[in-house]
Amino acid sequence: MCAGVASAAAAVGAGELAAAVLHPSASPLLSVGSLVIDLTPGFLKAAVIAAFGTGDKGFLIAVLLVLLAVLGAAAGLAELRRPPAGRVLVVLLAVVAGGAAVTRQGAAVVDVAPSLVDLAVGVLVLAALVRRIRPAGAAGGGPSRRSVVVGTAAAAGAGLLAGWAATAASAGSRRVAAAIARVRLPAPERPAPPLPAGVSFGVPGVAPFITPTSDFYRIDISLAPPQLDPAAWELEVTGEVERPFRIRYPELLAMGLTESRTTLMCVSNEVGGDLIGTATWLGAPIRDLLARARPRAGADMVLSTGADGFSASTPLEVLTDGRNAVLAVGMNGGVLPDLHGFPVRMVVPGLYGYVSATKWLQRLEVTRFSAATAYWTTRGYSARGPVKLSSRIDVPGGSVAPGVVTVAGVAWAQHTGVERVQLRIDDGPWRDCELAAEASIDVWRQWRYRWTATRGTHVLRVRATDRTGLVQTARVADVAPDGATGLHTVQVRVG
């Protein structure tokens, strides 16, 4: 078993190092991880995201490392008892890794090379270690010094495996970081209006009005962000249009950029969840590119595709109705980070990210809902994903002292606007809360209520009402197929 684990560690470690030198995106470990993500049923993905949030990718890598160790141990036992069965298993694993690498979006034939390194090192190391162990096993008398060394090497190799994988990912990240550092974004032709006074109450524990870039949630289908060179990047606008065209990064920057604030959220955000954030985005209006392409009559959807293989189905009317739907190149005053879609991503107010927020964007295809489906719609989610009216309690949590307590949080009714927020304490009446100033109908709004808390355990519930008079529903629904519903409820102990 130790020999198998050691050979697996050596093989995958060598493959990751080869990927770091040749092409980080061809990492066998990350390629298999991305394949697993693609093959995982939608309901299971939603469950993992609900359980681990933005730590879902770390969880998957940990699972893959454990699985590799188990398969390595199995290969070692098979090779010891029925050679060359163990080496055959190593070959099969390398074939899976190579297939995953060359079939991903934007892959080249050369991307199979790191998996070939996996195969060669795995077969050679496994055969060599088993040859050394077998004589000791035949003689009886327990493990030899050699087998102890093998076990130690296996443990050390397994520990180094994660470091090698990180090396493969960070090599590409350094190149992208250098490319980002060279980008000089133009000043917006249409800057965002100044924030009105009072958009934030400044209540400790409440999410800041603008989410810092480092804290902005990241949910996508890629274990590591695609490594895109802005000098080589281009966007294809095609499909049911009169004038298909391609546009390069410098041309996009020269279009006349607009700056806007938009709250984005993942469809996997549970009621009261934190897969939501607000940022200031700099980008080119999507409606300008579509006007240039001239969509044909009957088209009703734009299928966007990213370099990671993700696709989203966005209603054409939403991209042309005047809202600040942009191809973003900047975020919170800086260049768009690689983790959030560098060099270009979509930002569309009013829609969940699974139908609008394509990162590492490469293609916009004007088409019809009846003719095309996107990544998540093929996995059981709704083809259209308008954001649902919702609200959240950020504070208090746990225990508080008796007396006046500030209950506060955020609410959103994207592209409609929040008109009212109400709080219910235990089985009492719904009480109106104080609303912070509104920056726009496309961002969340803070609220607060000063509660005279009495001793005991209390249940707090919150609901919002939008500008059309729609009241947030209390009906509980799961995130699938088009977003969770229900009232955020917290229990607070006063004493």
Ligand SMILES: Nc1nc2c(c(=O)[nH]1)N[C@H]1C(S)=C(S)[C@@H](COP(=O)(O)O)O[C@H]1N2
Contents of the next structure:
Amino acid sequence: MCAGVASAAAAVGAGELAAAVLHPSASPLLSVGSLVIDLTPGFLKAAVIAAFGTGDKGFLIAVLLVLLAVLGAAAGLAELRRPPAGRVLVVLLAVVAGGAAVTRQGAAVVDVAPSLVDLAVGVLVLAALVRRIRPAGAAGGGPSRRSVVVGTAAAAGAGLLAGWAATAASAGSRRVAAAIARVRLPAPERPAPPLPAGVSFGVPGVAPFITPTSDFYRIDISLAPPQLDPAAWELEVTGEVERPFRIRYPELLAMGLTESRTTLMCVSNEVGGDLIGTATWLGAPIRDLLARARPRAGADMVLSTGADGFSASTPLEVLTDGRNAVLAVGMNGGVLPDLHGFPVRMVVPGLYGYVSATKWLQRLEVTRFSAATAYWTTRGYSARGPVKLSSRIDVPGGSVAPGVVTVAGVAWAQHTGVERVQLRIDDGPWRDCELAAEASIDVWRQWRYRWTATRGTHVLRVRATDRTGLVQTARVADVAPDGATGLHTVQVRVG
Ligand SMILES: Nc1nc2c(c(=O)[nH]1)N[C@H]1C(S)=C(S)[C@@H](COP(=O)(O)O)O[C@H]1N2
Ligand SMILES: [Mo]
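Complement to the form predicted on its own: the form predicted in complex with the ligand:
Entire complex below, previous chain first.
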């Protein structure tokens, strides 16, 4: 019986931990909880809320845990008397949890993963513990009582610890969510110019011109984002400067904010990949902060550090040449979300994220490339990372019917501007595509081409040319050390 309870504890703990890491809303326990809430008749829900107030969710979880302990005990007894009945019960419980997780609104197939962890850990621990309890047969002696007790306690302990870690992690994110909800951002002192009509062709399947925050790619070295309290946040501006200083969040908000649109991209983006997005950022100009600190002659780099230990080396020149390099506090009209660096992050047009886009920012150190290296530079990436001119075919994919087909996508050359996009079909000539309106040289540009598709399999390739006349190279390069190159190529079946 204890073995059953212990394996239930270990399983649930491991599953919750997996959920906390993978996708907090996929927690098997909370999913089952939500399912229970959904299935609970209204009068009972009202009664529970009346009795427990905002503690209603705690009550529900407590009930579920007690229920799980009882079912775990039953599984332990069943497994001992009639194997594999206990393991079958564990599988059934995991199926319920997995089913609850994937049927939630907005759930993805991967949300079943934490329940699979539940299942694996539950079955393994139960089988192992019961094997130890059951006499090992005529020849062997039984296991020592001590090993059973230690095993049971270890499994239960591990489960409780994992569950506790998961709960602690999500409590932190609730605190950040509350802090974000309290932030009131000022209106921009310098609003972004209105988006010109025609920046988007509106071709279905092409990435939206402004990437919705919820779809914006996320890349960082943290399993769970650092949880910073804006009331305690302070930025240190230091290094080779005449006047080092510290600035707090309210002071930063009061600096007079700029609204700008910038396409941000990860150096790990493969040719044709989607680690790229465009947002409207609200932030304080970095050059104003640097002007206040007064960099000394000879300094050529700003090393920025985030609360997760990440750092980026950004050329001082890029931060002071007048482009919209900002300490962003807002994204797409909202407060900067925790996953994207709340409360403050850097956004710099023209550079890959790993050398410019420090999230959960805490420190700006004015220094030199010859004196300091950043996180990815010590791991095989180059110290400087200007974004490479590139383009992508978003549609069509797979197969289409013969006739006129719209081929479309995006091209980018941040802080230089896209001059031209061309498409090549099979071994044909490069043909000019139609370009959408340009919002600014700091954001991507849509393109389209009306193709009369004939039956068969065709290969489409795209290439862009930037404002300086540079033509996108066909030479294939890996993402390391300074960004992938090559032409995005897609195969289309027409029939
Ligand atoms: N603190 C911190 N900032 C970071 C990173 C990180 O790991 N930690 N990753 C960088 C990288 S590699 C990229 S591409 C961008 C991604 O920003 P996003 O997650 O908001 O899209 O953040 C940058 N800023
Ligand atoms: Mo990145």
